[in-house]
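Just the one chain here, laid out as structure tokens, in the form predicted alone.
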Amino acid sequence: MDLDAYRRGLDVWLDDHATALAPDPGDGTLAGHMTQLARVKRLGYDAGWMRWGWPERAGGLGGPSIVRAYLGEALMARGLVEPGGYSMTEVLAPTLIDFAPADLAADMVPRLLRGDEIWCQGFSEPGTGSNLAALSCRATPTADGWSVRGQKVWTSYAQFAARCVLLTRTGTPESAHRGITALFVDMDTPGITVRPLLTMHGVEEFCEVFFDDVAVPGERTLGPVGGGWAVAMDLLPYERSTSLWHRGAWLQRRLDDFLATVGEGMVDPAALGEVLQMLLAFRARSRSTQRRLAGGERLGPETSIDKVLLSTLEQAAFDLIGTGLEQALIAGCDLEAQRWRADFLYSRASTIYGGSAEIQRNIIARRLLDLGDDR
């Protein structure tokens, strides 16, 4: 199925099933968002739309990956799902397909696509920040696999997750990225403790995760022992490609919603023009990334440009909305102030999560522009 045929068919299906897909307007909690996400994915999977763009060996129907970009865009534009939880499929499933044993990917990926499960990403640790090569969560060999001990932090949706793509230290600390091994861990395994963290926008989206002698079967190793850095480098560009396209669609919807609610007269025209220019620039760049991905190109450090553009846009958009919100409230407009406030606060983190803006600019400077030593 090509993109044009997919787009036409999906749009008709979304229109025909608008009532069944609509979220509960009275449940704006994180748990409610996760329930809505699972419902939309299940309906989309049963109708085939969630399966197009994924390889048949992993439960998909084949076709170009770019149709997945449009599916997420359409769901965001209609307000059916939130971008954070939805993005975990695009971030984690491609790498699992690439590095997991074929039978494991065939068993697990359909569970994620049809909304039976949510997965999380166990990368960040206390004290290491964006220095992923310094991680210390250790996996020790056992007779039939691994015993994992350590801690992760900022693990999104871990309290809802059934599985975790986990990076562990299997070599010496001095070996840095050469001593890392990736594992696929069941989150209900004894020894795992999840502690949600309340963020400043009032949502327990992030978690601390503790691993106390957690047994992981050897067949859950992703890629070769000591090859976890390659897994991470395969995964991170997906975190900065299709999932960013989806978030850009969500940002456009939120901006359109705000302007439709308060009117353009509540915002500075010059500032609005600047935000719209940034939105178009991001979408042009991200569209090119989707086309390259669909064409079979391997994504790499150039996706850091997409991340910088998106995070800069998100903060600028909610700066504009924040100023307009103040004016609208003074004028007595009726709007969901708490929801807009939460989105504004969350936007402050856009230059931190997924690799800070400083790290992204260093990648661009060193690995794309050859400015300095790339170590």
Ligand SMILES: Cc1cc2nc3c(=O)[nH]c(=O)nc-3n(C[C@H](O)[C@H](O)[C@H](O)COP(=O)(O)OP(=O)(O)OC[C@H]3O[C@@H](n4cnc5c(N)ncnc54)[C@H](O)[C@@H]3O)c2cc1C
Contents of the next structure:
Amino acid sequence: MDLDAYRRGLDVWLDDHATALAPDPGDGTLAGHMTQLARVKRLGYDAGWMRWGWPERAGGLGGPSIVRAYLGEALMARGLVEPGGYSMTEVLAPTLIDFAPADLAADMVPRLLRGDEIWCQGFSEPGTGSNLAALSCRATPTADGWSVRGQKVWTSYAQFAARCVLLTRTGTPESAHRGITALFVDMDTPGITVRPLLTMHGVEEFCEVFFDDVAVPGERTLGPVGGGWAVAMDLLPYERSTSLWHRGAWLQRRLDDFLATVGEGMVDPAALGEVLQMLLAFRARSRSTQRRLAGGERLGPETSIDKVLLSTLEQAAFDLIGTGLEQALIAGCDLEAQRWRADFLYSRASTIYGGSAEIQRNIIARRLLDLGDDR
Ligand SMILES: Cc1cc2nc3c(=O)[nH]c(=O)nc-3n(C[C@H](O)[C@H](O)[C@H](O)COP(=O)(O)OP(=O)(O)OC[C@H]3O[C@@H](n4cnc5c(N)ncnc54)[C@H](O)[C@@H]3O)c2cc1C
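Show the same protein again, this time as the form predicted together with this ligand rather than the form predicted alone.
Zooming out: every chain and molecule, the one shown earlier first.
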């Protein structure tokens, strides 16, 4: 199935199933979004759309990965799913396929694609965000695997997650990036405690996760022991590719919705022009990333450019919307002010999650422009 055929078929299917796919307008909670996400994925999986673009060995139907970029874009453009929860599939499944034993990937990936499960990413720790190589959550070898002890933080959707891609320290504390091992952990294993944290936009979106002598079977090791850094370096570019394309599509819809609700007269035309230019620049850049990915190229530090463009765009778009919102409320417009405020506040996080803006610029300077030290 090529992209044109996929696009035509998907658009017809989305039109035909609009009622079955529509979200419950009364349930704007995070749990409601997760239920909606599971429903859309299940219907999409059963009809094949969620499976195209994924390898057959992991339960997919094959075909070019670029169709996944279009699927997420179409779902965002129609307001059927939110980008945060949906993005976990694009962030975590490709790395699981790259590093898990083949039978594990074949068993697990379909559960994620079908919406039966949500997974989370256990990288950041209280003392370790940007400086990921200093992580200290420890995995100690046992007779049949590992015993994990330590803490993660900012783990998105951990309270809903069935599995976690977890980075652990298996070498000495001084071993830095050479002493890290990646594990795929069942979140219902005894010894795991999840405590949701309330964000400033009023949602318990991420969590603290505590590991108290948690037993993980040896066959849940992703890649070689001590090779966890390569797993992280594989995953992070995925976090900055297709899921960002989807977020860009969501941003465009929110901007269009805002302008349609309040009217273009409520926003400064020069600022709007600038935001639209940023949107086009991001889409042009991300489009070429999707093409490279579909062509079989391995992504790397150049995806930091996509992340900088997206986060700059997201904050500029919501700065514009924030100013327009103020005007619209004064003028007595009828709009969902609370939801717009929440999206404005969440846009501040876009220069933090997936690696902060400063870290992305360090990567661009050191690894792409050869400026300074690459540590
Ligand atoms: C909404 C959201 C969702 C998240 N979801 C997840 C998740 O699911 N899983 C997960 O593992 N993590 C997640 N994170 C955590 C995220 O990856 C980290 O917050 C991020 O990497 C920054 O780390 P930190 O918070 O420890 O800040 P720090 O690393 O302490 O940084 C603090 C400030 O110092 C700056 N800084 C640090 N080092 C340098 C340097 N060398 N040069 C210049 N400036 C520097 C940073 O840019 C930042 O401004 C999430 C974060 C957010 C906001």
